[in-house]
Every structure is written in C-alpha cells, then in structure tokens.
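One chain is shown next in structure tokens, namely the form predicted alone.
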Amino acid sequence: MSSFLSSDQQSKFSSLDPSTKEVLGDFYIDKTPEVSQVVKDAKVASLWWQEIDFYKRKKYLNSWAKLLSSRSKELAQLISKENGKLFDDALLEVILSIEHLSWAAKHAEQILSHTKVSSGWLMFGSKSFIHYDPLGTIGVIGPWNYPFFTPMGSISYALAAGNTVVFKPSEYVPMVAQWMKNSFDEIVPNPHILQVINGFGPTGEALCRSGVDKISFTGSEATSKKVMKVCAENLIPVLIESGGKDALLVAHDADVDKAADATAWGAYSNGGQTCIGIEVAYVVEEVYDSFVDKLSTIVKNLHSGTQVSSSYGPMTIDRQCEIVRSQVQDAIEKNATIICGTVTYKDNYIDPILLTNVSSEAQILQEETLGPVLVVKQVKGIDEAIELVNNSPYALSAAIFSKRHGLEIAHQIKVGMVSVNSILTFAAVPSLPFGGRKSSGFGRIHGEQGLKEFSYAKSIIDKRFSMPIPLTSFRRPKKAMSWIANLSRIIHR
C-alpha cells in the first residue's frame, strides 16, 4: 500500500506491506520531463530490438522465462510481501507468467510472419501479402490485485511482437515491478527494451502524451475512460481492460458438489480481488437450496490471515474495504441476508460474505465490487440467467455449470471470456485471447490475437504480370468493364 500527501507536493512515495504497513521501499515519483526521456531511449532502443529477429527475440525472452522459473519462489515471496496474497497464490500468478511469456516466445514468427494471401481474379496477375510490423513503444498501465500476470499479459506478447515496453505499475506495487525489470536486465543487454516510471496519475497522463505507439490499460472504468480521453488528444491507440460484474451460472443438471466448490475458489480466492473473479452466481431454482447448503458448508470454513491455514490475505488497499463496506450494508438495507460474514471487520482483513435476497436495485448488483463477497441469486430457469448476464454493462467473463449444456449455454452470453464447468482456466491458457465486452473493455491480450494486437498489419501486391485486360489504366478498352461485369456474373450466378 502506499502513503503519500498528494501527488503534486512529492517527490517520492512509499511502499507498505498491506498486512503490517511496514515500509518496503521508496521509490521517486518520474514526472513529465523523466518519463520523455524514458520513452526516447525506448524508441531507439526499439530498432535494435526490431532488427535483431524472431529467431534472437525468442532466445531472450525464453533464457528470461528460464531465469523467473528459477527464481519464482524469490518473486512470489516478494508480490506476497507487497501485494498481500498468500504464498501459494503468488506463486500460481508467477507460474502462469512464465507460461504466456513462453508461448508468446514461441509463437511470434509463425504469427506475424509475411504470410502469402490470395488476390483473387480480379487481380490475378499480382502476388499478396500480409506483413506485420512491430508498433514500436507500448505504454502498460498495470493493475495492484495480480501485480505480475496481468502486465505481463501486454508486456510478453509486446515484446515477442518486437517492440519495446515502457511499464508504470500501480503506485501499490512498485517493487514487484522493479524486480521485473531487473529480472529482465539480466538478459537482455539493452537497458531501454523494457523500462519501469513510478508514481499516480500524472505519471501515467504523461505516458499517455509520451508519444508512445499504443497504451495497454487495466484499471476501472472511470479511469479507462480517462485514458483514452487522453489518448485521443494524439490518436493513440488503447487496449482497454476495465472493469467486471463475473457472474457464474448453474443449470439444472448441474454437478451441485462441483459448482459449489468451483464457486467458492471463483469468489474467494485472492481475497475477491480478481478481475474476472465471481461476483454473483445465478442458480436455477431446482437446486438452488442445496447449492446454497454446500457453498455455505465451505465458506463458513474460509478466512483472511496470513496464516499458512489461512484461505486468503489482507485487502490490498483501504479503499476496497469501505467499497466493501459499503455495498454490503447497501444490500443489507435493502433487505438483502447474510448467509455469512459481517460487514465490520478489523484492519484490512474481510472474512468472506455471502448473500442472497439481494434487491436488483443494490449497488453490489450494479457495480464491482473487487472485494470477498458473493451473491447468490436464484433464476426460474437458465434462460433467466442469461438474460440477467446479457443485460449487465459489464461483460469481462462468465463460468458455466451444466452436464449436458455448457457450450450451448457458452454460445449465447455476450462477455469475452466463459469457462464450462471450471472457472477461470481460461487465462491458464496461453493461445486463447482475453479481453471484454461494453463497459469491461476492449482489446485483447494472450494467444494470436494478443500478438497482433501489439502489431500493424502492412498489406503488400507485387505486380508479377500484366492482365490481359488492363483495370487501372487509362489505356482500358472502351467495353472492358461491360467483359469484367459479365464475367463477374458469371462467377457469382
């Protein structure tokens, strides 16, 4: 967590443990001027990135994916320090890094390579291609609650893409980031491939007018609407991933054992601080009474400490508490039960809450949370459910559970991201894209589409021919385009 008066009167900031509020680190806050300067060096940096290939790129990136698998217990005691998570939980967000850098490693010159595409007939005389360059400079503007897996989702594949990447953490986890860049210091000889700036909002307004060739974005939705106001000013391309309202869904013919266990993790873990974390979970009257018995059965058992029995650490930051806080007694007052946990709570520690009547006029239904609550909502039926999903402004990622209509049920709801009877496991795999919908964003990150993503497609015809009749030119026969119409008709009758 970090302490600080305001972002304009200083000229650092501190880190603290969120647990203990002991000083981890100081760090000085880059301002307009310094943060120029970073993005220079990575701009020139960015050529000798570019010119020395796939085939070297990949060989860096893979020797750094090495040197964090052997150093993920080292990194993963730091963004438990800092960030407030449990160990374990750390080390999954280490271990799921490594693998998309690995890929993203590998993958990027089948990807982007120049790619031969048909002309068609109408240009049959001429060879086509695709060919995908580098943009240059990424701006990642990251997240405090996955401090590493979710910049690393941008910063892996940018790289991999070819270009250079400058990195502003989150004010609340400078020195995971720091790590990051060192890690990569190691092996890379270039200092100005991959760089860290520090500091609050005008650190990352001033990475936005930098001059940077795109911004990767992951914040709330107030303030993705911010950065691309700004961003807009240059035309400078975003990636947008904002906020969510998860929800999970169980139908009838659901494994309740099953669900209830997968939900439990999907809203809990993390402390609920998960971007594509369950928020609410649909149950369709059938068996919603025991759904509720079993989840209760686990969640009376979890906690927060950081104890090694414990389910879950500290909140990261204070505000979440009193958003917790403070949607909670909202539903609460609207009539809502408390099937577990309490609104009061002691420092930073929130035991896990689940409700259920919940009013679909309380704020913990309209908004995200971010935070170790749950609301269960029974639906007549899975129709009903997906028509709540549907009609949410959000629409990050949903979880399904049904035996015998998962993918159906997968088919119809509008969010960029479903797991069938699982959840979450889309982000453990490196080749499928992640990314919302509406208010949750836009852009996508991870598997072919993120590589692209951080690349321009530069279309290419080399003329190998003349065409018997010539289309573009003024030396064209009077009846040339009445033969092409016909001869059009006839290909398309």
Given for the second form:
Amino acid sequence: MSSFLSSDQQSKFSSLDPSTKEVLGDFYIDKTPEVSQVVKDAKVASLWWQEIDFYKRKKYLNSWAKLLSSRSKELAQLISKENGKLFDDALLEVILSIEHLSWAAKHAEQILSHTKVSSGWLMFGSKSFIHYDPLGTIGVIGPWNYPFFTPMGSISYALAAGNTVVFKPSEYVPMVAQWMKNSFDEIVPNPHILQVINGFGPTGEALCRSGVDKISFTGSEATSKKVMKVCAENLIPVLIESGGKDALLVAHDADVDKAADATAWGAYSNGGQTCIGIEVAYVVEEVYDSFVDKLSTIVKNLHSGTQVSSSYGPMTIDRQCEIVRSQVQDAIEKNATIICGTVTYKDNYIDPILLTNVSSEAQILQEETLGPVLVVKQVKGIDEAIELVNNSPYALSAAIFSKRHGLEIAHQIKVGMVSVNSILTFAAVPSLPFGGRKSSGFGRIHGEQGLKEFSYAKSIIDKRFSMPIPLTSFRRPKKAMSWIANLSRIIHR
Ligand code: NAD
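Shown: the form predicted alone; wanted: the form predicted together with ligand NAD:
Expanding to the full complex; the earlier chain stays at the top.
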C-alpha cells in the first residue's frame, strides 16, 4: 500500500514510495467544510478567469506548458518515486500531458467562440449563433495509475474552456498533485484557479456535493456508480472515465512480428497498470502458433524491478497485486496454461504472466485486471474476435493488426478508441477524443469534444427584420398557419 492513515488518524495520511514503503509526505484530509470553502473560492475566481478571455488564458496556459517542459525531468522523478513507474514511462506521461495542454490552449477560442448557423426559412429574418460558455467550476477526481496524464486530460481542457478546477487526486499520489498545483501557481497570479484537495472516498464525495458545476471522474466502475449516485442528488453532470478489458485483434494477414512486439508493450508496460492496456489478444488460428511463439520469446526477457534494465516497476498498490494473484489462480484452476510467469510474487514485484487456453468462464476474461497479465485466445476468424469484443461489458479501446483490413475491422468494433497496426497511440493525438462506452464510462476528454465537455452550448438568435407573416404574435392573421403549412408542404414534398 503506498498511502495510509498516519498516527494522527482521521486528519492526516501519508504518501509512501511503493518500492521502499518510505514516507514521502504527510497530507491533511479535507473534510466537507474545507471542500466547501475551496469550491466557494473557485467560484469567485472563475469570474476573473472567464473575464480575461481566451487570448490571456492561452498565454497563461502556454507559459505553464513551457514551465512543465523545462522541468519535465524533475516532475518525472517525482511521479516515478510516488507511483513506482520507471522514470522513462513517467517522462512519457509528462510529455504527452504537455502536448494536450498546449493543444487545448491553442484551439479553445476557435472551437468555443461564436459559430454562425443557418436560421432556416421559418426564421430567415434572424441571425443564429452557438456560443460555448464555461460551466464555472469543475471537480476533477483522479486515479493513481497515471497521476499526471489522466487528470491533466480533464484539467487542461477545463481550464482552456474558461473554468476553474478543484482537483482531488488519488490518495496514493498526492505529491504529484501538489507539484502540479505549485507549478501552476508560479504562472497564474490567482491561487484559486486550480486548487487541490486531499483525502479518501469521503473527500471525493464531499466534492460531488459541494456545488461544483460538473464532476470529471476517472477511476473504477464501482466508484463511478457511487459518484453518479451522489451527483444525482443535485443533478450535477458527470463525465466518467472508467476501467476496461481492452483487446488486441490479430488478423490472418497481420505482420506477426510487429503485432507481438506491440502486444508486449501494450500489455506489460507500466506493469499493465494502464486503463487502455491490452488485457486479451484474440488471434486467428492461421497465425496463432507463430504469434504465441514470438510473443513468449519477448515476454521471457521482461521483468519487474527498479533497475535501468527493468521493463517496469513495482505494482503501485497492494490491492492490485491481490487482484492479479486471484484472477491468475482462478484461471489456472479452470485449466489455463501458464506460458510465462508464476502466480507467486515477492513484495510488489510481479514478473509478466502470459496465459493461454483460458476458459471463457474465468474471472480474468470477465473483469478488469490492471496488472502485468495477458491472455491470448485463439479464434476461428476475425468475425469471432469482433463479436467477442462487442459482447464485452467494457468498451474503452481496442487495437487491430492487419495489413489490408485494419480500417474495415475498426469500423465494426464498438469501443471508444481503436488503433490500427499500433497500440495506445490515440492517447498521443490531442485532437482525438478519449473515452469509452458501456461500463468503461461516457463523455470525452481531449480534442474538440474534450473542450465542449467543460462548456455548455448557448443558442442565440438575433432578429434583424420582421417576417412578412409574424408567427409568434397575437397579431398573426387567422389564415397565417394554413399558408405556412402549404409552404412547408411545398418545401418538403
Ligand atoms: P478508484 O475508483 O478506487 O478511485 C478513484 C478516485 O476516486 C480516487 O481519487 C478515490 O479517492 C476517489 N473515490 C473513492 N471513493 C469515492 C467516492 N465514494 N466518491 C468520490 N470519489 C471517490 O480507482 P483507482 O483504483 O484509483 O483507479 C484505477 C481505476 O481507474 C481502474 O479501473 C482504471 O482502469 C481506471 N482508469 C481509467 C482511465 C480512463 O481514462 N478510462 C484512466 C486511468 C485509470
């Protein structure tokens, strides 16, 4: 466990290094009164943040991106220390976040300001516009596995759209959130534009009840339901980025070497603790043996550790180790074959586990794992693989390997994001929306949709001259509606 209640129980907790259990810092737990005050301050500050307009916000956000870029290694060190991921993986997380921040700052004005639309024949005397106004204050609740990239996917877009943000990080990674807040405060001369509150579930619950204008939640399916229930009390809109059971499909015409290489990274990088990580590979029978052979050769050379030569770090939290152990044990009891790895592990270090012949009844094929385990399943043809993906209760992302049919297959898969002949790459493209369907959540961060998630569409119609037949007046002639109906018939014949 990398976070726990300190001796000053109920008021403080500590953040721990997951590999050494060393205490990295102590944090006060924010309760309802503190959360309410923070949200009040954020609401007052939002008047200034909205007033300074897109241009000035862009300048501040670009300056923040510049600061993050110049101190990316310092931030990556901290992420690596607190979350346990390798320095290079932490650095990738920071670099991707900077790209999104910069994209949101650059495009907010063009996407969200005044768009003229046709008024149609019924209102041809008027001009019509859509304007996207900021919602006000956004509550962001984050997970531990991507402590910077994931919350920044909401925070960057919410700020660029003109909102203030109150961020509750996971109790396992409060130091990264504090670093984020401190760096923002070096740029923006108002401490209430981006604020951080700390604590466990009750602090998140208090945020949902605090009067924020929207909650952007990233975390497990179980907590998503609790968040929605509390937000429903006051009709607070929610965006849910939840878990997945993401699949990779290998077609008969795939480049098997490239597919195996990408699968290994998609499944085991960051110790498999990636919401969009690959948890199951559906491989058509023509290339199954060759795929398993090439993949197991790669996987046998991967290992968990803290050395430069390690493939990934320790599991961030104890709970996740137990999930991996029990799902693998259950699969083996149901006659799965273990090609690489073992069900035992020391401390929080789990070497990669590769399973085949897994029964469809096994827990590991029903539930999210979020650990360094991959199931490879043979299918008769690509249609069977597509059906298996579309029947899953989760629908976050998928990857396809096929030389000629990748796009055709992508169109048949009903998940939020698909990568063809690569894995996870959509997350690196700021203009692509990010999010899932079904138990994986709803709503979108990133891209144009990400900016619009943190805005509301305001319709404006401006009358320029009176219509020959007034429709919305008690002076409307008796026969007016019959003339309009005739005209409508002619137009729609
Ligand atoms: P979690 O649900 O345990 O916690 C997430 C956050 O919710 C934490 O900050 C936690 O303190 C808070 N929380 C807990 N109870 C709460 C309550 N009752 N009300 C409000 N907030 C509450 O999830 P986790 O273990 O931190 O994160 C892992 C999960 O997140 C996995 O399922 C993973 O797939 C998912 N995830 C999804 C994405 C995505 O983009 N779809 C990205 C990263 C992680």
